[in-house]
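Form predicted on its own, single chain, as C-alpha cells, below.
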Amino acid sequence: MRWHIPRSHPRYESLMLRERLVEAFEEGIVVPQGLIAHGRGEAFDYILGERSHEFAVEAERVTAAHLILSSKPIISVNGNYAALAAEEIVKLSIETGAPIEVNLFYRSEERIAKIEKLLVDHGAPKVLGTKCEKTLIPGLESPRGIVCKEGIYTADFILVAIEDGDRTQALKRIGKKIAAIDLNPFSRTAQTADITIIDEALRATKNMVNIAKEFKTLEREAVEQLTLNYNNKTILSKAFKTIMQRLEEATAKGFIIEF
C-alpha cells in the first residue's frame, strides 16, 4: 500500500477499502467504471452511517438460508465484489457450499482469470469462469450474457454484488431467484432482486459468513422457517424511511450526520 493511513482515522475502513480497489484496478481486476461504480455506493453508506442496519441484517440471514437450503445456489462475483471482499466470498461458499463464478460486466479472459485466482489464492476449492462451458442469458446483447453452464444458467439461487440492472432483470425473466448485495435502493438490481441486501459488500459478507456457521448448528427446518414470510418490499421500505430520517436528522441539527 502506497499511503499510510492511520487507525485513527475516523473512516479508517472506508479508505482501506479504497485502497483495496484502487491497488486491484492497477492489477487489472477492477475495471475504471468500478471506481465510479463505488463511489456511487459509498455515498449511500455515508448517509446510512456506515453499519449494517436490521433491514441489511435480516436479509443477510434469509440470503444465508437460501445459500445452504437450495439445490443449486451460486455466488456470482465480478472485479469490484472480489477485490473488496475476496476472503470473505470463499469463506462463505466453503460454510454454504454454494460454488462461485465469475461473471463480469466490462468481460476479458484476462481479467476472468486474474479474480480467478485471486479467489483460489484465497483458498476456493473451485472457481467457474475461464475452462467452464459457456451459454448466454437469453436478452443480453454482447459478452456480458456469457455465462456458466454448469454455474449461473442452471442455478436456483444466485448471489450478485454491485450487478448491472439489465443483468440481473435478465436472470429474472429465466426463472432465477436472486438476492443482491446493493447499498443503493433506487437501482434496478435492487428493486428486481427477491431479497436486497442494503448493506456495503465486504460487511454484508463477513455477516453473512457468521450467519451461516450459526445456521450450520441449526436444524434443516429451523433454517426453512427463517426464510417464510420474508417481504423484499418492506426491506426496501425500510431503507427508504432510514434514508429519510438520516437527513432530516442532519437537516434538523444543521451540521453533517456525525458517525
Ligand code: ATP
Given for the second form:
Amino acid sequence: MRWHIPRSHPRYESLMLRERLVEAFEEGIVVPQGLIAHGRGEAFDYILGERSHEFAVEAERVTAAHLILSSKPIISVNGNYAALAAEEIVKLSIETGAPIEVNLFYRSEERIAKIEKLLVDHGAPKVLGTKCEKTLIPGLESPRGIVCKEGIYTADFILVAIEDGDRTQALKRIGKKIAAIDLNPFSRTAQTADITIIDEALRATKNMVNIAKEFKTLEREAVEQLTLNYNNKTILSKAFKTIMQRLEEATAKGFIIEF
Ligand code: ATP
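Structure of the form predicted together with the ligand (previous: the form predicted on its own):
Zooming out: every chain and molecule, the one shown earlier first.
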C-alpha cells in the first residue's frame, strides 16, 4: 500500500478500494478506463448511502441460489472486479461450485494471465482464461466477443460485474440468464440483466459468500423456492425509489450527512 489511510478516516472503505484499484492499475490488471468506470460506480454508491439495501440483498440471495442450482454456472471476472474482490470471488466460487472465467473488454493475453494468476494465488479451484478453447459471442466483434467454449459460451447462468451493456445484451441474445452487479440502475447492463444487484461489487460478493454458506444448511427445494416469483423490475423500481427518497430528503433538509 503506497499511502497510509488511517482506519479512523470517515471514508476509509472507499479510499481503500481506490488504493486497490490504483495498485492493480500499476500491476497491469486494471486499465485506465477501469478507473473512470469505478468513479461512476462510486457516484451512485454515494447517492445510495454506501450500504447494501434490501433490494440488493434480495438480488444477491437469488443470484447465490442460481449459482448453486444451475447446471452450468460461471462467474465472469474482469480487471476491476478482480482488483476489488479477488479473495471474495474465489470464496464465492468455492462455496457455490461455480467456476471462474476471466473475460475482458480491453482484452490482452498478458492481462488475462495476470488476473488468472491473481485468482489462482487466492486459491481458485478452476479459472478459465489463457488456456481454454476460444469462440466468439455472436453480435460482438472480436476481441470483445472472445469467450471460452467450456465457460461463458456454454454456461446457463452467468454472474457479471462492472460490465459493459453491449456484452450483457449480446449474452442475453444467445439465451443466457444473467445476474449483474452494477451500482448504476440506469445502465444498459442493469436494465438488461435478469437479476440486477445494485450494490458495490466487493460488498455484494461478501454478502453472497455468506448467503451461499447459509444455503448449504438448507434443503435444495428451499433454495429453489427462493428463485420463484423473483421480479427484477420490482428490484430496479425499489432502487430508483431509494435514490428518489434520498434526494427528496436532501432537498427538504439541505443536507443528507449528519456530521
Ligand atoms: P452500460 O454500458 O451498461 O450502459 P456503462 O457504459 O456505464 O454502462 P461501463 O463504463 O463499462 O458501462 O461501467 C461499468 C458499470 O459498473 C457502471 O455502470 C458503474 O456504475 C458500475 N460500477 C463501477 N464500479 C463499480 C463497483 N465497484 N461496484 C458495482 N458497480 C460498479
